[in-house]
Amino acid sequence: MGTMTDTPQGGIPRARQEPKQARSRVTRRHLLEAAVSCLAEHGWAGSTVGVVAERAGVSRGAAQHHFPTREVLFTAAVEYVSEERSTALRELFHSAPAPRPAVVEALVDLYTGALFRAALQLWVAASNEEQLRPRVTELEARVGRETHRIAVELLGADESVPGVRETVQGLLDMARGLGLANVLTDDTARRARVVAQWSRIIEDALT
């Protein structure tokens, strides 16, 4: 027999709770990457609650039960994947401090996969779409916020010297620059030669 700990004050057992919660995270974590993938492959027109719950494989009245807007479901999901990221860029430097030129690299590629394309159509969306501009505009910001903080972390750059955090926002620039010239082409050759020479840029900077 269950003690009274069993049961909390609902009434509903437990055990029975708690598997219905982890079915929730599950079904939310699966609509958020099918929401990135939906904006990065068919931009904000072509992406729909709809199209992202056929995607997740829920029905769209789940969907709308954990995200009520097409607004807050995109920017919570561009969200959720850049926190994702950016646990796993932290993570692949965890053992050990990494050669400069590759956090470089790894921070150049930030920009250069579906999450990037997602967001890219989210700023699009927004400069139309007067109820997302606020979301995505402090979306940006935060963001922008935690990769710079990462950055300056990862390639130990010291910035009470003048014009360090200057060079390390540059490189984020230019990394969101060549992000945003493989959207249209296969900017592979070019990006290593930039990349190398940035990695020199910043090696010069930094020491």
Contents of the next structure:
Number of protein chains: 2
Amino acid sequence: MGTMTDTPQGGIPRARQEPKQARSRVTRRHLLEAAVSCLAEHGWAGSTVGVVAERAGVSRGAAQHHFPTREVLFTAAVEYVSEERSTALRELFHSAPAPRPAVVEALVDLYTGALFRAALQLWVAASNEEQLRPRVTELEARVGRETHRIAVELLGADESVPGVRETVQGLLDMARGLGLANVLTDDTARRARVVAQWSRIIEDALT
Amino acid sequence: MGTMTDTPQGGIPRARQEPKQARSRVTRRHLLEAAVSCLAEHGWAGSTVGVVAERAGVSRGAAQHHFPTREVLFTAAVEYVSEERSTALRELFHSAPAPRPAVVEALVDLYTGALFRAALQLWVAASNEEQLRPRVTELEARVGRETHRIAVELLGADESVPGVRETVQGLLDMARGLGLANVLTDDTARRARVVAQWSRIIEDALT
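Alright, leaving the form predicted alone aside, put up the form predicted together with a further copy of the same chain.
Below: every chain and molecule of the assembly, starting with the one above.
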């Protein structure tokens, strides 16, 4: 009972409250990361709150406390991991202006791996499921704008020059297409050659 | 009995045999076209041989006579419609060398519409289903090679020049990415601007 003396009336001791909030954040993060892996590996049909909870080592009830529906969980997961990737990309090129070929390569890398696979599954499911569609459409627009902003910044592209905006957009469309080509087969070798050639073309187009 | 006199021993009268074969071809085509629309609209989970048979106005038994399994039906459908599109594209530019911007636009058009949506659904389903995967991977490689061949031919690209092969590949990757951007929202206006700019870039890169 001694610890209760430094507690606000009726409240939880500060020393116990903070670890609880921290634990809650960790649980949330584990659920989001498990949701992305699950979606990437098993697709929308194989991805439920229960499966993700088990994968994250959390009870189904705790998972539902954080994410009341399947739609909320999976869109939050794709958004969370997208933000993580954006932050990592900005930090990678934080210190100095990067050479454009390295930036093109890093941008294309955003579209290979588990995050893109998960986003693709969500995207395709949303095209068939009405209750998922508005949420995913809105998420996609937000992530797309942010990726475009990062690309412009890291490429040092001047969007006041006519055509530059569309050059960058086309590059990101190409990156998305390369991501799609990597879903069924390992397209690494072909992709490296395409990226090398298009780095030169983008360099010319932006100079 | 009179018509039987001009029939090979034990055979079917020629006049009756041909319409039957023709009817069988028509039924097959209806099933393939219905399968692509079904896949584009309802996704893999909502696409069965029964649903397609009903849509094509054919009995389930007749559908199964043509396509014994769901996997065979849907991969055959995507292949059939891809071939139809390739033939149409070749015929469109048959008479004269086409201006490159028109070719770029026509190539990008291959990736919007029902065929791309259907192929995308099949692709994503194949990434989660082992019995579908080898068939779709092989189909994708075949259709990809054919599209690349058409692109090189129509763009008048000289692949003996270093980098030209990858320029064309990157263009088709961009077209695929633009197709993906059109799945959830109508991306027509943005796409037209990107295609106009990238037509200029391709023209410079190939000249």
